[in-house]
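Just the one chain here, laid out as structure tokens, in the form predicted on its own.
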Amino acid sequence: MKAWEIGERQGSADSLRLVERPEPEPAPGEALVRIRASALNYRDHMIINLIDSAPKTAGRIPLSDGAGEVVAVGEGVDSVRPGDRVMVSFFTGWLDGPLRPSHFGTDLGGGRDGTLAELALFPAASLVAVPDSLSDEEAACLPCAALTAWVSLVEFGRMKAGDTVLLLGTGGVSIFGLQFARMMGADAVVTSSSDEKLARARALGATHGINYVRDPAWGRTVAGKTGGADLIIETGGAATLAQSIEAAAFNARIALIGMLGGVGIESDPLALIWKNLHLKGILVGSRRSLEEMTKAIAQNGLRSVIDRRFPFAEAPAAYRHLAAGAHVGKVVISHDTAQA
């Protein structure tokens, strides 16, 4: 089988490699699931270019997110059969319950082999049914960035109708995040350097749009346009964190979820104290989550938003597409075009 690999030489996308690999057989508890579809993450970037990340061992897969068809099942796995379309959780190993430092290690593209391969095998118990009305392309993008944002605002914020959600940026956590504000009723505020990103974030349904570069004090006009955001998913970080507080409700909830604008953060923790704020750092979710809100995301027609699709043979300029920043929503590697 084919299968794109971290090189030695890691710092850019041009460390991957395209190998052939032997084909994998399932153990007791596998499923071998042959991949049509692999979503990137920002996290894949800083993997492979080596932002606040440690060499991956050379050979390394990379890739959480992908979506595919069960073509061969290990002994004693009766969950899934061969045909079945499913996904895989982020952490192989976190089924249910809080996040523990033994499901560190089952993280796809970083702890184990990815989904940038024709073929890839993973814990049957891990693996979550694609419905019907997602094509493998937009099923591929759910369990990282649709799932953070459901953790985020559901699970953590307990969102509901009425509310205000601030979300930074256009990337894939963002934009699901406003799709699912609008989805249970909520406005929602999105944030970007880009007048044209905005129109699109407007067109998607974002309430109001606010160009960070030409109102650097976003924080205050958040506040005062809404009244304060209820909930807020927090992907800048350093550079942001302080404007989001500035932005937030009386006791707001704050999923902290990504470091976009760097590490090292300073704010002033009275900030926090004075309106009650909740801060909860979010790292992906488990599979019983992906589960749940897989079935919202069908019950409710929403659809993945996709920038750009690459074949497989072009997986390192996926990865140049999504560090230049100019995307909306996800960008997707798609197994079943043009492959090398």
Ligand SMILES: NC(=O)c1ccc[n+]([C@@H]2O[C@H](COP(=O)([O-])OP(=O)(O)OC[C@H]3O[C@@H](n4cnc5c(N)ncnc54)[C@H](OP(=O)(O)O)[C@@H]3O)[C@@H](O)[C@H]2O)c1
The other form holds:
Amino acid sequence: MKAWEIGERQGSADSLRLVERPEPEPAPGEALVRIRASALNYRDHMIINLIDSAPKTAGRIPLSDGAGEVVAVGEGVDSVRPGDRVMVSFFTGWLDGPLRPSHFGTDLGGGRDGTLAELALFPAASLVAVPDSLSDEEAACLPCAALTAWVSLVEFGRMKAGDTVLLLGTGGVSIFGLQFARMMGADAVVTSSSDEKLARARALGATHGINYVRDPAWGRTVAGKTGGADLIIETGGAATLAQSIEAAAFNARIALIGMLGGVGIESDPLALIWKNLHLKGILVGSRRSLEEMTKAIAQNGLRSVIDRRFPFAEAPAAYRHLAAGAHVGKVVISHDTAQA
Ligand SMILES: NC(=O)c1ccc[n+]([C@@H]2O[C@H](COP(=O)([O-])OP(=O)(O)OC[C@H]3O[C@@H](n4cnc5c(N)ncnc54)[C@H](OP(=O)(O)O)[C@@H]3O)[C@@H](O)[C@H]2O)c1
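Switch over from the form predicted on its own to the form predicted in complex with the ligand, please.
Expanding to the full complex; the earlier chain stays at the top.
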């Protein structure tokens, strides 16, 4: 089978190499999946470019996200059958309950081989059924970006109708956050570096759009327009946390998930205390959360916002597209559109 591997000279998308590997066979408890679509996340860009202490992963098949069809199962597997459409879990070992140290190392595309291959083996228990309402490409977008937005807003944030939700930038996590906010009857405020992207966010239902390049004090602007955000998905880290705190309403919940603007956060803890804010780190989520979110997505007819699709043979171009930051929503690799 064909697979993309991270090469020895990790540091750019050019280090990806297309290789031939033996066709894997499922051991007891495993399922063999023909991957139909993979999706990229900012983390994949960090890994290939060794940004912010990303590990050296030469020889690893990259990408955490994917969906496809079960083609064979190992002994003792009855949760999935050949022919089933499935998506993967980001941490194949995190099935339920809170995050534990033992889940590290089971992350796809980092601790273990990911989805950028024709075929891949997974613990059958980690797979989640793809609903009929979603294509393989749409389902491939859910395991990391959508789940992180869901856990941030629904599980931690306890989002309810009428809340104001603040999303930073227009990447994968933020656009799912916008969609979930609209689905629940909350108002969504989106910031972006680009007026064109803000127009797209408004078309997707954002109530307000703020250009954070033209308005560096956007936190105050958000507070002024809305009375303060009740929920914030913090994707910017060092570049944005102080403004997010400024934007927050009293008792707001801030899900700290990303570091697009760097890791060295300097922030005034008094501001957190003063407003009684909740600040919580969130790392994707469990298989159980993925399944619950997928039910909500199917019942509400929510579809993933895909910016652009690349054929399997052009995987490095997909990485470059994500790195350029011109996308809104998700960047997807379709394994069926062209054989490498
Ligand atoms: N903790 C977790 O479990 C988890 C899970 C998923 C992602 N993340 C993290 O969340 C972040 C977003 O991931 P993603 O996959 O959604 O990224 P993405 O799709 O690559 O989106 C990146 C977008 O963020 C915006 N952006 C860049 N720098 C920014 C800044 N300083 N302030 C505000 N917005 C900025 C840009 O949009 P505009 O051009 O519109 O400004 C950019 O296109 C990353 O740091 C990623 O590592 C964490």
